[in-house]
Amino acid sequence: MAQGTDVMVLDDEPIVGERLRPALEKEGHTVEVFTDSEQAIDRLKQKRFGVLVTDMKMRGPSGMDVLRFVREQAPGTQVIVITGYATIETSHEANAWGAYRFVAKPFKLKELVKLVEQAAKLASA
């Protein structure tokens, strides 16, 4: 188990944080939740995050346009996409871009703790 990676959640139904935040931190993750893109992009200017969490689609900057800012300030970050759209080009377009997974929703919450403790220890932040 990878302890002490800092993991940011970005999606814009707060249900998704609120039921990611407890499982992760049970994990020894320390956890950040936003659910707005922008705040997650600024908060993401200030820290490195070993592990993000982003929804596709968000108002605001999209996932894709947080994976493509991560991806150019902190590549050792690891992203797993998560979204309720999936399709085979969104999913084509987030692992060119470096995604760690692509996950549809609805997703089941132990198999997302444990693609985020798989992501933390390749993360590099």
The other form holds:
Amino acid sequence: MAQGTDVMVLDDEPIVGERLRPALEKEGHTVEVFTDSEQAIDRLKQKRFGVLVTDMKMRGPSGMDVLRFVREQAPGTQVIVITGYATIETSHEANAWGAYRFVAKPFKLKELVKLVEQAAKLASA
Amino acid sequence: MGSATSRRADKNPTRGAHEPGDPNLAERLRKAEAALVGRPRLSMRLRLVVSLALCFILSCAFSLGAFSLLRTAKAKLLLLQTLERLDDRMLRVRALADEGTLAAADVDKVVESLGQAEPLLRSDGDALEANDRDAAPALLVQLGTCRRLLSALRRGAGGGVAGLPTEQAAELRRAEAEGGRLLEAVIRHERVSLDTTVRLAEAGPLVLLGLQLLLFAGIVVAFAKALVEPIRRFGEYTARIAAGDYSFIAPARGYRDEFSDLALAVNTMLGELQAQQDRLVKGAKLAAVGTLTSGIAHELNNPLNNVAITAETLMEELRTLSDDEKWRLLQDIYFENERASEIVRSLLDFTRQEKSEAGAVDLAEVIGSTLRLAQNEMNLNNVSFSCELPPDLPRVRGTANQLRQVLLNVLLNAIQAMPRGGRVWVSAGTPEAGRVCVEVRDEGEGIPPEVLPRIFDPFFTTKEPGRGTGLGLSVSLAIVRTFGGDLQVTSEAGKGTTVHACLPRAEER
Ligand SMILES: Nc1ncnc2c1ncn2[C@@H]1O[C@H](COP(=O)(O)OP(=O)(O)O)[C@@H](O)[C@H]1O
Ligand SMILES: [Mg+2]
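One more: the block was the form predicted alone; return the form predicted in complex with its partner chain.
What follows is the whole complex; the chain from before opens it.
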């Protein structure tokens, strides 16, 4: 089993964090959950995460803003973007900014956990 | 000042094949037609023909009257001439007889005149006055006596009255005297009567002229009223229709004429206009819903995702979770499902067809449900709103869904005017009695003064294709106008835009 990675989950829907946390922790990751993107960015400034799972549309800075911040400040962090409404433009933009994956809601917990695993490998490599 | 106000009449640019549409509308059109047709017909043409016939008959009557007057005058003139000549000759004969120089030729003349006068007096022609006609037999008797005796005298050949036996001479004198008296009376009467007749013949045309003048004036006034009044009314109708009120023309008089045919045609047109507008409103509603799609998809996918991942957790960890934890997860599923249903319900509420008959609508409810519908679109665009409604907002005339559509269009415009987010203020009040106004204010990019006059034009949009249809405001104005209300937009470029939607209060029953 791969060693755990620091994972940040950011979504203004609290239930997403609540369900993802135990599922990821079960795989040995350390998980921090945020529902406010501003606080999340503050935390990203303090700590390096292996993987960031972020929602796209949120009050305040959007997932895209967070992605840009990570690309500039923490290039090693792999970012998985989830969104409630996927358009071709947003997925292109996310890819252009180097997101690892673009996931549309509703997603399967198992699949997301698997994606985080793969991203974590990439991050630690 | 970059602020200006725009009020524009709505135009209907689309034209389409007739389709069944609102059955309610067809029924209302049929009723309006029945009301118009269900009156006795009194056509303009009939009235014109009757009036002209009346004029003609009057002229004929006067012409005939004048003709008969002339004839009477002519007959009287002849009578008078004859009688006067007779009188003259009789006087002369009497004078000559008194002198004893009576010649046979004089007697012949009197006899001749007698011969001319007698048939005139005897014929019960209209030449004689009524009282003269009564006197005529007596006169004729005397004249007859004169004639008989004078003829006898003539046969006796000369020598004056002396040529007659004494009692016959006396009889002749008596008859002459009596006849002369009666004759002069008749002549006097007939003079007066002729005078009257002539004066009547003089006055007749003047009276006719006066009467015809009166009649013509009457006809002209009646027709002017019959023409001008409906034309004025139709002017009002067109103004009303231009203002967006498509209600059918109702009967304004107790009878129908050619203008009623026009009213029928206009009603048919109004029915078509209403159907057109209904189609346009429906199309614009779908467009507004289309604008909401991303928001709604997002808003729906969030609870759906929550349900999905919670159910997945439950399935995976069924054995390891405590009952308390399971309970919490099930609760999450339950409430997230509620959340999704609520979104679907509000969307269905909005798109549902409703009766187009206006009723009393609770504005606070309309504002609340529309804000909920647009809530996610606002979240997505970092737009927050504040809503201030007085507690006792009166009900307004309209239908809830169409008013929601108006408000949604205005809200979407406000959201789209603030691409970097901002705030929308929604408030309502009764600035004037009988009217309730909703105000929606944003702090967006505003509308430049040169654009402001065009924003109510159908299909006018400053937005890129796919984002704007240009139907929002034109349709909203049309909707508000059908309920007797108005829409006003004031804006200052760079500062923001304020929209006032005012509606008449619903009549309380
Ligand atoms: N709140 C607003 N702020 C700025 N511009 C507005 C606002 N509301 C309307 N407009 C202008 O009026 C135009 C017509 O609006 P509308 O009829 O709703 O059509 P659409 O929104 O599809 O463009 C818009 O394209 C925009 O230029
Ligand atoms: Mg619009």
